[in-house]
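Shown here is one chain on its own, the form predicted alone, set out as structure tokens.
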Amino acid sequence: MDPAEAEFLAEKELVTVIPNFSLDRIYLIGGDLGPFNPGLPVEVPLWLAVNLKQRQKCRLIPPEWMDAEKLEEIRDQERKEDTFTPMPNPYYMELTKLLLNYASDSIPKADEIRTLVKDTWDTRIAKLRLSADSFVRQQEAHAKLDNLTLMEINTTGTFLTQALDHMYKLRTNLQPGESAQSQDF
């Protein structure tokens, strides 16, 4: 999975908007949505939100965990744990991109929200990277990784089962009374 597919996952959250317009309830596959009345609260998936933002056709209400005091507290907890702790929604990057492209002018403090989210991000990463580089030096067969995020996991997947290959392609050459034949198939 590539990190396009993971933001077309999180698409899917739903976040509050504010519409201008009247429009009765929409029948959609993946559920109904509305009705929609100018100036009352209606929740609506992520992409529909954008949507619907970038025709001026409402303001978006920021999830309740983007708030910088809120961000600023998770970002330093997670610097004071060794583990990973508990991201507010398992979509909070993907989330924080979408939301500050397409309706800064909606969420107030979006730069520093962007640079919190982005020192978690950091940190978080860090972590993982520290993690995966303990895991293959120990040569451990698995590992438990709690809290992480589908886009954290996606950006060092790839790499980590690389290594890991490579690993045991190393191992199962040096083994010592084997046949020295290549099991690549």
Contents of the next structure:
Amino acid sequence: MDPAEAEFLAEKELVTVIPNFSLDRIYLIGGDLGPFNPGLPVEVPLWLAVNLKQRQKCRLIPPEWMDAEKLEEIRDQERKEDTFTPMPNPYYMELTKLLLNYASDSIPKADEIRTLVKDTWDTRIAKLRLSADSFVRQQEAHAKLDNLTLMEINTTGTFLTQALDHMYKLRTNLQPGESAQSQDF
Amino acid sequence: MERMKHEKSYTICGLAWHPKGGQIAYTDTEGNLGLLENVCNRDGKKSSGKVSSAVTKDYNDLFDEDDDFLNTDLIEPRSSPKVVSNEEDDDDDDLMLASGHPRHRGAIIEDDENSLDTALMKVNSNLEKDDDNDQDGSIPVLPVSTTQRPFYDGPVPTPQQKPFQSGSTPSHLTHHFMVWNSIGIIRCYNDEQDNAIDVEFHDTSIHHATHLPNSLNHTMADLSSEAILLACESTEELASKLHCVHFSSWDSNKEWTVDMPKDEDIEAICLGQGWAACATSAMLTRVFTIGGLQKEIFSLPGPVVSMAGHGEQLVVIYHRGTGFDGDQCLGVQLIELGKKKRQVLHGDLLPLTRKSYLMWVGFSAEGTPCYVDSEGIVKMLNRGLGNTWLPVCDTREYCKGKSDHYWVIGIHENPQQLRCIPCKGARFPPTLPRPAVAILSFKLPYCQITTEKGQMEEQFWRSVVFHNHLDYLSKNGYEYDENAKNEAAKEQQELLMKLFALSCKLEREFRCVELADFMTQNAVNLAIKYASRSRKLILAQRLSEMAVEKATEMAAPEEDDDEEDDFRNHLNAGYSNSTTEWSQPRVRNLLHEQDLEDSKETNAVEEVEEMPEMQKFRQNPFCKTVGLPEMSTPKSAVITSSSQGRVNPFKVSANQKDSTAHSANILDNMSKFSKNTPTPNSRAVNKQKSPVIKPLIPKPKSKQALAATFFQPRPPHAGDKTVEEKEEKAENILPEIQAAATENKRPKTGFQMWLEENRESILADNPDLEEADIIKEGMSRFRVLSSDERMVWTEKAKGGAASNSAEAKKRKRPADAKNEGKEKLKEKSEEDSSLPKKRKPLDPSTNVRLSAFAFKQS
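Condition change, the form predicted alone to the form predicted together with its partner chain:
Below, the chain from earlier opens the complete complex, with every other chain and molecule after it.
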């Protein structure tokens, strides 16, 4: 799975927009959307929100957690704890990225939020690396990592499993090497 | 003042404070000493020789606690005049004694407030207005002795609230909303670099966002889908101006301005559809067309508070008088400025919550006036109850914090939405960050809302109230959604059925009947079914009576409307002739019912589900064009043949008969009960049977219905009765009831006689006509006849009516080829007269049969 796929999944997340047009309920495979009343908040999937925003058909209301103060708290908490803390949204990174890219005008303190989310992200990725490192070092058979989001797993998942594979091969090769030697005789 | 002095010197209680009233107004409130002396002197003169020491002591006791250093001399004279009043009017004195002390204290507390002085000034200036209150002594002015300051401790007049625009935030803020309504938002920026107005539309298809310079310093604004209306107050050089940007105009000149006369300031403005209005400080309301023509002007009875427009309705709120103790005294005028100009609300009092002021006034999207007071209570005009105001929502209930408020921006009745902006710790929102709209639901303040009953009652009445606008719209010739109306009716009937089922479960039968009173015909029929299935026989009987009553009530006013009495009779004649055709669907209905009754599902929900189907019949042709029932007779036949017995244009009349048939069924049940359990109770039930029938129902009809059942041909053993027999029975009963009913009501008419004569010729012309069509054809032919000829027939009919009726009955009968029981019928009609005597002896045996039958049914 690559990040684009994770982002695709994140686009199903609902966000609130205020449309500036009037449209009756629309019926989609994924569910009914609308009705759209000008000036009235309505929940739509992120993909539609971004699309409408790009066409200047709506204003976006940032998710509740997308607030500088709250994110600051989350960041501090993340830094304080050794383990992963629960995130406000399983797609927090994707949402932040998309919303700030396309609708930064309707999000107050957009830059600050961008920094805070990036900080949190960095902290978590650092933790992830660290734990992967200790996992390999101590040759553990299993580890429990709670509160990881899809995107985070994505960053190291493939790499880690492949690396472990290789290491396994190397290790097993080590022993067969010995036995092969013995077989040579 | 002079005038008042005289008055008070007679009624005396005024003496205590009135002279002071005169003086405080002119002197500094700090200079109490001189003032009090004045009081002493004046009172001394007047009360000479009349001082009663006992009362004086009373007053001393009263004031001693607070007024340590107040000398008794001061009080004595003041109280002494009261003594005289005591002698005259004891009640007044009691009132004084009781209320004087606490008030005194309250006033002392108030001393701390800076506003006291101004308040006092107002009080004094208001004294003249309060003559009424003076009379009963409830507004005495007593001196604040501790501070050596005179004060007023009666009800304090509330400062009148200033005029405002709905949906605006205070204009002293550098950034504020001038309007936020369902069309858009107008913001005003008034900082050092810029003084501008931003207009933004929720729906960009109305108009794009605009930016206007605010060089004139506009303070008021309104926005509609046609125009932007701005107004400013006058300055030293410039007059007060009304400025309109009519963006939907099709010419290139989109703006106009109107200057107010000198010394007249605009205080409130609003926009309607095709017009604009402003209220000015001269207590005038000026109406303009949206293009800038001046139209009506009318005077307001008081200073304006706010106004709002919608469509052609204009609502103006103004000060009707002075409110007391924090209350405002507001009046409301609702005027329709359309073609038929009329005033709907004639300056009635606006019922605000206590100690609150008006926050918002406007219309719902559907055009019902609403307002919100500072306590967060949303009230809506209930046009269904003589234009009263109904609280529909308490926004404070939704607030989390004590200082949180909801700032209302719009009300929608369909869907039911209260659009507002949540404000944390404030009454209004800031412009930045841009506030988000929240939607609250309405809730009428009904009691016991936690119980199922209370909940459903609230829902029912809310549904009723929030669909009043449909009636209003249809009455005023607006377009409206017929579907919405039907859905509303359906929803209401469903709720009623649920409530009915609930009351049934709780054994509240009287309540059930009350509920049935709200129901439509079809719902009542369902209710009857429900009641009879849940073995509430008395209830079922009462309901069926009610159904009959309703049907007659429904038919009665419409008959009155009929202009041609004669014509109606013809129709009725045709009616009875076509008995066969339209008794058919009823039979079906009955069978259907029996099927239903056979089925074990007896829950109300199931019945409620049937409702939508039933709902259609509300607009049945019978109730609308009662004058032409037989036009629809063929229709009913057609529908019957298409095996949809329920879609019956005769539904109402069918119901009527249906219910009689029902009562027959119910009576069956009853007799069964009386047989099985011969308790006094059931006997009473039996007795009730016939006397209970209400005067509105033609009595003989139901009797004959009974008779019909009694004379049914029946196999001796009821046990082996089959469904077919049931069918037979139904078929037999119903035509009879029908025939009996029509014959009883209507003697033969001229048309009928004419038809008999001319039937052959009609048939000759159109041999393949059915009975109904023959009548139709006959009708059109009869109508062609000259009025003289018709008169002849009518006369004939009148003469022969009495003697003819029996014969006609027989003659009609053979026409009913399908009627199997016609032999019996004749027998019956012969025995009709002897029925009352014969009935009793017959009863037991029939009862045995019927009860067995009924037993099987259930």
